[in-house]
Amino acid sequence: MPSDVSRSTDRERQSADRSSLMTLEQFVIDRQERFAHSTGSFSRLLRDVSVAAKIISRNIRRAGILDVMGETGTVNVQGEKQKKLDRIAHRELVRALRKGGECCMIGSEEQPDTIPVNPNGETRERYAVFFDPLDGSSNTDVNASVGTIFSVYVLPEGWEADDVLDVSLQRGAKQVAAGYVAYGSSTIFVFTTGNGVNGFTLDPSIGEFLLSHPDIRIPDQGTMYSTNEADIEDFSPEVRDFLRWLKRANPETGTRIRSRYIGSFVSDFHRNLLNGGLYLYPASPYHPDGKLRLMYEANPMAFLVEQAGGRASNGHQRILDLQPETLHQRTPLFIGSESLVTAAEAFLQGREGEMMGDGADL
């Protein structure tokens, strides 16, 4: 058994390790000059999102004890059965953003229309925040990983309350910040403001997000891919050909790219971001426009992955160049390591011959 002295030494060492790490708030302040929209309100906006993430994380970690498992008995605007934790996560994000008062408009997966932060339209702030409050919420009942995705835009000067949705539906390239929170073995907050990607792990003992993954870069040579292959018969012939090509053994090393699919976009994306890989959700007869939402799922992750050196495409066009037309617009998505997204585009565009240079057959 370890002595009291050794336990005390371990605690002191852990405390010293924590004290050497920068908190999320310190990081934002320290790098404020590098942010394109470095204002006090912008820094507070990121803080508001992080506060909501802490509360959501607490509720998820107590889900087996509290009455927050299962469904609410209602269906959301997406036609999906709403989980209790969906509603809780949505409520906490809206509450934090309203209380902070640093944004003028909210768009959520759980609401059919945008949410004005001030119903009277009296606000000086021009930030619009879009989010998926709890991505992969069906995983909560089986204690699997889930996440939150968020995206921030600046509305043009002189915007009118009646036109707020129209002026907020901007191309993803116009984002000023985007990120996600992954709730797994630990809670990690990953974000970008257009100046690289950094990750912060929540230390519950002090209630702070600490810089744990500085300057994240996605490896160009992926080791795994993520897709729901139960739907493979619904995929186009081009996508099926691509998957067969993807599974081939490397002629030089004999290694293969492995399949890993959690069923939470955030979780699959986070693993691929750190290790290299590809996430794909193509169009199908049941989802001819794809399934993922452009404004609060595809756009923020595309902005983030490009900042980390990766790519995001709908198979024919860069995600960040798509002009959204509706709040809940969907899109096919191929996102991850640059070389794998490029290969996927080649197959979908009928240029698969370009990928046969290594002698591999379909």
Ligand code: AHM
Second form
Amino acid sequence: MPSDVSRSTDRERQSADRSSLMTLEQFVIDRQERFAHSTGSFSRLLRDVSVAAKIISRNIRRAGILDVMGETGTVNVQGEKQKKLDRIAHRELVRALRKGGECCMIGSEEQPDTIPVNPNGETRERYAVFFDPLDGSSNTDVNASVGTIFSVYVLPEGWEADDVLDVSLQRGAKQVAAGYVAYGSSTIFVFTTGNGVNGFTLDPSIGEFLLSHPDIRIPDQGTMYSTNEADIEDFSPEVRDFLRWLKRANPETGTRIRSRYIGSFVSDFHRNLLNGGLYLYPASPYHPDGKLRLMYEANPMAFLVEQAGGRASNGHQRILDLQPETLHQRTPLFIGSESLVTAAEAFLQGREGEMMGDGADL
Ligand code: AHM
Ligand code: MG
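Hand over the structure of the form predicted in complex with this ligand; the form predicted on its own is what we had up.
Whole complex next, starting from this chain.
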């Protein structure tokens, strides 16, 4: 049994180790020249998002004490009841990006139209930012984890204020950065600029995001799947067959897949990214185009998962190849470990025979 003295020395050592971790800001500055779109204003834009994330995190952490729980009494453009924290998160992100002035346009889940950052159209900045300010916000009143998702594009030079949305609606493959913040047992900021995926945990004692998860890789063989199983009768026969196939024990290892569904995409995605797994939200009669939104949910997570070695598909096409047409467009989504997304696609495309090595009946 270690003495109190050696215990406190251990604690001091751990705390010294932690404090030597690189901050998000140092990391971005250090790697600036490796970013394809490396400019000081890009670093400042990431800093703006991270500052808003700290404020959102602080509000979430004190949600039972501050008057931020419950609904605002209004519905958003999606017809969903807006939570007070949805509105706070939206406001903080818009405020930080406006103050920073590095982007020219914002698209948010909580606002029907795009938000010009400089309403007089004087800005010549070329970044467009899309975000879901508080994903999974139906979880906020019950202390379950939620998240923020963001996506960044560069507009062509000489863009005109009148067609700023049209030129911002680019294929996901054109993103220059994407990331999320998961407000869970700790707050973690995970992002990519196309050179791998790195995660930074918020140390509330110093108010800094510290590099805690360098170079995240998603395991190829996942052991978890995440979907709203209550909808199974509404899924297509192909998706139902896939889920039945998924639940069989792996004949080689004897292992069975497990189901985990928080109902908060960021949290389900984050767990699957670290441990391996598949998140799916397929089309159904209630959601003929799926539920998740392309510009600020599917695309950023697809960019991240590919950078971590995984895949994202709508069942037929790579998510990052879809040409967006509207700001709030939805898409069916299968995202996660490479082998699981490939298997889902085989079923949806009528090639399930490829997955039946042992000829087992479904
Ligand atoms: P939101 O952006 O309005 O929170 O909606 C997206 C959320 C995802 O976080 C979550 O995976 C999904 O909706 C849950 O939907 P359902 O309740 O249909 O399972
Ligand atoms: Mg969402």
